[in-house]
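This document opens with one chain alone, in structure tokens, the form predicted on its own.
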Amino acid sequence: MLTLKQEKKRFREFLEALSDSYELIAPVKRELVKFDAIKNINDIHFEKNSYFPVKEFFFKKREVLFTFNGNRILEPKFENKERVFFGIRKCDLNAIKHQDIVFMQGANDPYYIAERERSFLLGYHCNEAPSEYCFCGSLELEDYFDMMFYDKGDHMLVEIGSEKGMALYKKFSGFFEKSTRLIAQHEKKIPGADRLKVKDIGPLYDNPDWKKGVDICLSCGACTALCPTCYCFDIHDEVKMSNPGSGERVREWSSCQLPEFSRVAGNHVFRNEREQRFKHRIYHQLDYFKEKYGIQMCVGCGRCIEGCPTRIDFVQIINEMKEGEKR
């Protein structure tokens, strides 16, 4: 990869490039952390993780597919103006590659694929976990940006990561001075980062310490909605009773920890059980995915465990169980 480095005076000036070339996003601080458009970069919070997810700028909370009347049907103009995401970790520039395989490589979703192809990535690398219940460093991340920044006191170091970051480059090239130094592997593990020290949950599927969790949980999907990779939807027609021949068709989130979530014709639930839920949403997170894609769906951000109500930490759960242990 092509290295740059960036002195902090010209750090400012670049974002200022940016906001005026592009719609810029980051991460701002309200009353909490979340990517937000960008008008005054004073605004731009690097001190924690957002504690809302990016990928709702990709695959959306609520979309309208299209709208129809009688038998005309009309589908959206997608936004062709293209945007910088500034300051995206690496936990969920590996989350958004996961959204890739599903959306893109899967699907061809058009709606994701419109709102991916006018967008770069620009990543924000930590120094240090930015929580305590972060456990990337225990998964299999990998580099993923196409321009990465490394905050080292008086200067970035920049990676250039893909043909979008060096166009993005040589477009800004005077913010920048190529530089020799590479960016050695150990610089790229984060301290603090490694909690999950159980690689493979596969045998402890029956194992009793999951009721810690279980018996505590809400079933309220906070976890998924917090996720930056859980996908899950559902698509229904939206129509008023004056005239029901016309309306949208909408794709909103769901989450796999509802019961209505499995229920199909003649109102049988496959998982009704709050046990099952709760241990498929962590298996499908480390394992399932994994047994289809080659790589665990899960990021390690830690945002699941921050933002359940109960603080479930299934990570110290998984970390407490022991092999072999049944009902």
Second form
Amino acid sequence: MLTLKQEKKRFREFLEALSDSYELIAPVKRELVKFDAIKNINDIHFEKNSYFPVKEFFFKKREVLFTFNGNRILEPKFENKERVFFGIRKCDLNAIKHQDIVFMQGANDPYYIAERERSFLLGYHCNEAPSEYCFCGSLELEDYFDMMFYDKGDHMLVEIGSEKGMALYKKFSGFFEKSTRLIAQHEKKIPGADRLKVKDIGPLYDNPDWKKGVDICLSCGACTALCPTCYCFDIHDEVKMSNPGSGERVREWSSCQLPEFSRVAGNHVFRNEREQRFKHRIYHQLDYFKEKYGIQMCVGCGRCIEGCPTRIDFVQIINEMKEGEKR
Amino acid sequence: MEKLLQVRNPDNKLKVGFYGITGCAGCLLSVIFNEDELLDLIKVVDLKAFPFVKEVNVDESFDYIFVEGLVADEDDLEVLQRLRKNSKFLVALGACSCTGCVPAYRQFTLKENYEHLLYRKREEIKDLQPTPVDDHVRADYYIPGCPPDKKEILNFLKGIAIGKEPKPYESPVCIECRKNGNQCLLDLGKPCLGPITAGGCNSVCINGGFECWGCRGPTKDMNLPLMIKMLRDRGFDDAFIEARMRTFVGLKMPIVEEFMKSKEAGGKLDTKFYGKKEYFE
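Starting from the form predicted on its own, produce the coordinates for the form predicted in complex with the partner chain.
Whole complex next, starting from this chain.
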């Protein structure tokens, strides 16, 4: 992996050059930190990770799949203008990787692929855990980026992680110096983010301690809307008033925390109990996904805890569980 | 389904009517706010009666009748019963019609608290206890909200026009609110009822920085004891919590009712808090 060095002044100039030639999307602090297109690079927020995940730029909140008129179907045109994301943390880069597994390797979702292919992912390494809820250190995260920036005080170390990153580097090579120093594995670890002590939660399914979380769960779905990996959706038709035979088929984010999510014909709801839904999310993140794809889906960003109205810390709940205990 | 097929006759457009009984007419306005698509609407359905906007109204045999407002006097009841008799499906439109909304709040307060505000010639009005429509007649569908989202009304009309069974929106406000990128108002210490309130409103109040008052009614699966605890933790007293939860859907919140009834013997509603002046100001 190619490693480069960049003085802070050159780093700023690089970002300015980027924003001149591309749409640059980076964390911005409004009421809360969120990813947004930026005009001025002074707006970029470096201290905290974004409250809202970056997934909304790839797996959109609301996506028109196609328009129809009777039996005629019109597919949408895909945007192909290139854009650059800067400031994505390690957890979110891995979240993109996990969504890539779902949408690109599994389903070949053209809408997702179009958004992914026009994007450069430039990461920003956390020198320390940006939130008290972080637990990425407990999960197996990998390098998954086009470029990664490591803040070393007066300079940046930059890793190139893909061909796309290499192409971007070649275009802006004047802003970088070659570096002989490689980034060691221990430098890639984020201190203070090793909270989850249990590696396999499979045997804990019947543990009575889940109730601690279930009792303070509102089933509001805020956790899944803020999760960078959750990919469940709902599809419905929006017809035109002037001609109800024509309209749009729309895909929207949904949530496993809602009873209506698992409602089927005949009005049966598979996960009607709050406990079933609560556990389903955590087991899908830490267990079921691994069974299917060999990797845990959760990336340990802690947003579902930070954004929960009652701050349900499932990591702590799992840590406190005693194995073998059953209801 | 059989009923739906009866209605879906391609030669005959659906016969639809909009009526208002006691209410502020805001929900009927919400229908009219769809002005861009309203002219298309009459191509699809036969708008037989809409006294709010139409001069000529034929008051007989509807497929769908939409009723805004609640029953507050004997005239209302008479109109409602006639409409029910003349229609296949009755749709309760808006919070008054579905849950009683603010007018029904009168049930939770003492008479002397509001008597001085009433019309002077009160004897001319034969008033009844204010109650939502389904206390008197059967309602087939509900479109909640104070007022309902204009798009939701339109979607309902589109749905029935193509013979699709209308489906209520049951997910809480929170999920729409997070999708809209709002900060949680409970985190700011505001008494937001979003977590227990059915959405479908696109979290319109919170988008404007105003907390949810629960106008669309509780979700079927709400965690009410937890919601009450959260509000108490944020320093709101029980009187405030009860008043807030009662404002729009008091009559349809059975658990709050039990919660309140348990305070006073004899199963009477606890009115001592609602008499307090500061909660009216």
